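There is one chain below, alone, in C-alpha cells, taken in the form predicted alone.
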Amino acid sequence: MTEAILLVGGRGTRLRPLTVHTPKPMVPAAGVPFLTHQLARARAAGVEHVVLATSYLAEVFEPYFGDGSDLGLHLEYVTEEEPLGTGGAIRNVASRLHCGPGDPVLVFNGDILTGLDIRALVETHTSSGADVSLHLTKVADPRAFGLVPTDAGGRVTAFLEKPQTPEEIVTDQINAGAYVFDRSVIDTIPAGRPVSVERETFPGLLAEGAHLQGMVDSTYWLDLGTPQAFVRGSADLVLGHAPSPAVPGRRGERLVLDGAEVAPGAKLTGGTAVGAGAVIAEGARVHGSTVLDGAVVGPDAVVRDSLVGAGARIGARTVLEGAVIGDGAVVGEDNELRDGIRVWCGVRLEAGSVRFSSDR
C-alpha cells in the first residue's frame, strides 16, 4: 500500500472562529499545520502518493506543502466545484491513482489525530480479504457517533445511527475515520453527485454482500472538530500523548517556535505552543493553550486551555479559560473570558468590559 486519499476539503464550521480565514487542516497543531502531522504519519507507514480532496479555501494548502518533497511525499491536489461529501471526493480523486483494482488505498478524514497503527490496519484488509476495512475505536459514550458493530471475527454487521435511546446502543465502537479501500471499490461510488461513505456507500455495500472488515485500535484517538478538542489534541501533541514525528522540537510542558519572545518570568505548562512571533510577557502563565504567530500575551495574563489567534492581542490581567480568540482580535486588559466563549477575528473589547461566559 504506497497510495492515499486525504480528505481536507470540510469548511469546519465547529472551529470558527478559526477557520474563518484558514481551512481545518491548516490550523496550527503543535507548532506546525495538523495535515503536516497526518502526512507524516502516513509516509513513515509506507506511503508514498497523497491525492488531497480539497474544496474550502482549497488554495492555501498547495503553496505550504508544494509536491511533497520535503515531506518525503509525492502530493496531488483536486479541488471540488461543489461539496461532494465523504465519498464524492474519494469518487473524485479517483483518476488521479496509479494502483490496479485489486489495490489498497488508504483513505482518512483530515480532522482525525490518531495514533492508529496504519500498516496492521492494511495488514488486517489484506489478510481478511476485505473490499473495505474501517479503523474502530472504542468510546466511553458513543451516543453522539454512528455505531458498528462486528462478529466475532471482526466483520462488520451493521451501521448503525447515532443511538437515542440505552436500548440502542448495541456497541461502544464507532467508526474512527481511516479506511482500506480496494481501489476497484472506490470506482463503484457515484461520479459527480454528494455521497457519504458513512450513510450510503458503506451501508450499500453490507446489503450487496461485500466483506467490510473493522480492526479496533483503541490507542490515542481525537475528533479535532471543536475548538476545545482542537486545543487538547495540540497541547497532547507537545506533550507526547499522540504521536508525530512531526513536531517541531522536544516533546515536553512547552513548545516555542523560534523568532517567539517569552519573558523570564512567564510559565508555560501543560503542553502549550507559542507561534512563530509571539509575545509572551512577564508574569503570564499559559496552560495547555496555543498561541498562534504573532500574537501578544499581555503582563499577568492567564492563559487556560485556549485558543489564541495570529495576531490578537491580549491585555494585562486579563483571564481567557476554555476561550477561542480569532485572528487579530484584541482583549483588551482585565477582563475575563470562560467556558467556551470565541471571540471573532478583528474583535476589540475594550479593558474591564467582559467578564463572562458563554453559559451566563
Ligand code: GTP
Second form
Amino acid sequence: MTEAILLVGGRGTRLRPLTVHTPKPMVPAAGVPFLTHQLARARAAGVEHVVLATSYLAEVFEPYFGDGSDLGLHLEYVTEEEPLGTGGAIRNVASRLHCGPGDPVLVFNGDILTGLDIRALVETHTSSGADVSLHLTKVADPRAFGLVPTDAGGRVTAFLEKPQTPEEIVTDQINAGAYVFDRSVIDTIPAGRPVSVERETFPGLLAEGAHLQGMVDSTYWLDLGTPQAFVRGSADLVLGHAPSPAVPGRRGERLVLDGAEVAPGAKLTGGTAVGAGAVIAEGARVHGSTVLDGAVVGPDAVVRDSLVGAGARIGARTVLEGAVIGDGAVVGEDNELRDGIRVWCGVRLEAGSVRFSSDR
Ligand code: GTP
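Show the other one: the form predicted in complex with ligand GTP, since we just had the form predicted alone.
And the full complex, kicking off with our chain again.
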C-alpha cells in the first residue's frame, strides 16, 4: 500500500485575499475544501494513509477532516513550528511513514487540480527503478515555469530556471507538483531547516547522479495558485472537465449547495458554485464563478469568472468580471469591477463608486 504526503502549509500569497482567513487547500472549490478533491483522488488510486504537512493556519485542517475515516483514509497531521519549505516539510513528516526504506511514497503539492493517473506514476517509478519520479506536464507557454527536460527514456537531464530567452526554451515540460520518492531518499533531506524540493533537493540529487524519472501525463492540470486559476478550477470541477469523486452533486452548469437560495429568475451558468446559505437574487446572472457560503448577490447583478467570498454582499446591478471579493466585503449597488481586481476582506465600497479598475 502506497502512502502519501500532502504539502498544505504554504501561505498562499498569490491567492490573497482568499487565503487571509483560510489556507489555500481549505478554500472551497465546487462546494468542498479543495483538499477534499485531492484526498478523494488519492483514495481512489488506492492510497490509505496520508500525512498532511501543515504550517500556515494549521489549526483548521484537523477539525474538518478528523481522522479521515469519512473519506476512507487514515489521516495524520504534522505542524511545522517555522515553515520548512516543500523539502523541509517532506522530511519533517518522515517519522510518520510506516513503509520501509525501498518503498515508494507519493508526495503532492496541495494546490494542484489534475487528472493524473496516480497508479501509473507509481508504476513508472517502480519499473524504472528511479530514486524519485516526477509528474511532468506540457504547457503552451513555458516562460513562466522552471523547465524539466528528459532524455528519450524519460530520465530527467536538468532542472532549468524560468527561461529568459527563446533559446532557453529547450522543452515544454514542467514540474507538475506530484512525485514518488523512494522512502530512503526522503531520509536524506536535511532535517530542521527550510529546504526547497524544487530548488535544492531535486537539482542536488541530479548532481549526485541519482535517477530522477519524469512521467509526462497530459491530462487535465491546473495550478490553483492564483484567483483566476482557482475560479477556473472550481468551474471545471462543476462542469465535469476536471475529474474528482468529491463534487457534491451532479456535474453541469451549476452546483447549488443545500441551504442556498436562488431566485427563480436568476441565471447560473458555466460551472458556477453557490455555497450554503448564499442568496442569489432575482435577475442576477452568475457565470463560471464561485459564490461562497452566506454571500449575497443582489438583484440584476452580473458576476462572471469571479469569486465572491464568504458572507460578502454584492449590490444590485453591480458587474463583477474576473474579480475577487474577500470574505465579508460589501460592494454597493451600481459598481463595475473587472480585470483581476481584488477587494480585501471586510472592505466596503459605496454604491456607484467604482466604474472600472485593475490590479495589472
Ligand atoms: P504562494 O505564496 O502564492 O506562492 O503559495 P504557496 O505558499 O502555497 O507556495 P507554493 O505554491 O510554491 O507551494 C507549493 C505547495 O507546497 C503548496 O501546496 C503549499 O501549501 C506547500 N508549501 C509551500 N511552502 C510550505 C512550507 O513551508 N511548509 C509546508 N508544510 N508546505 C508548504
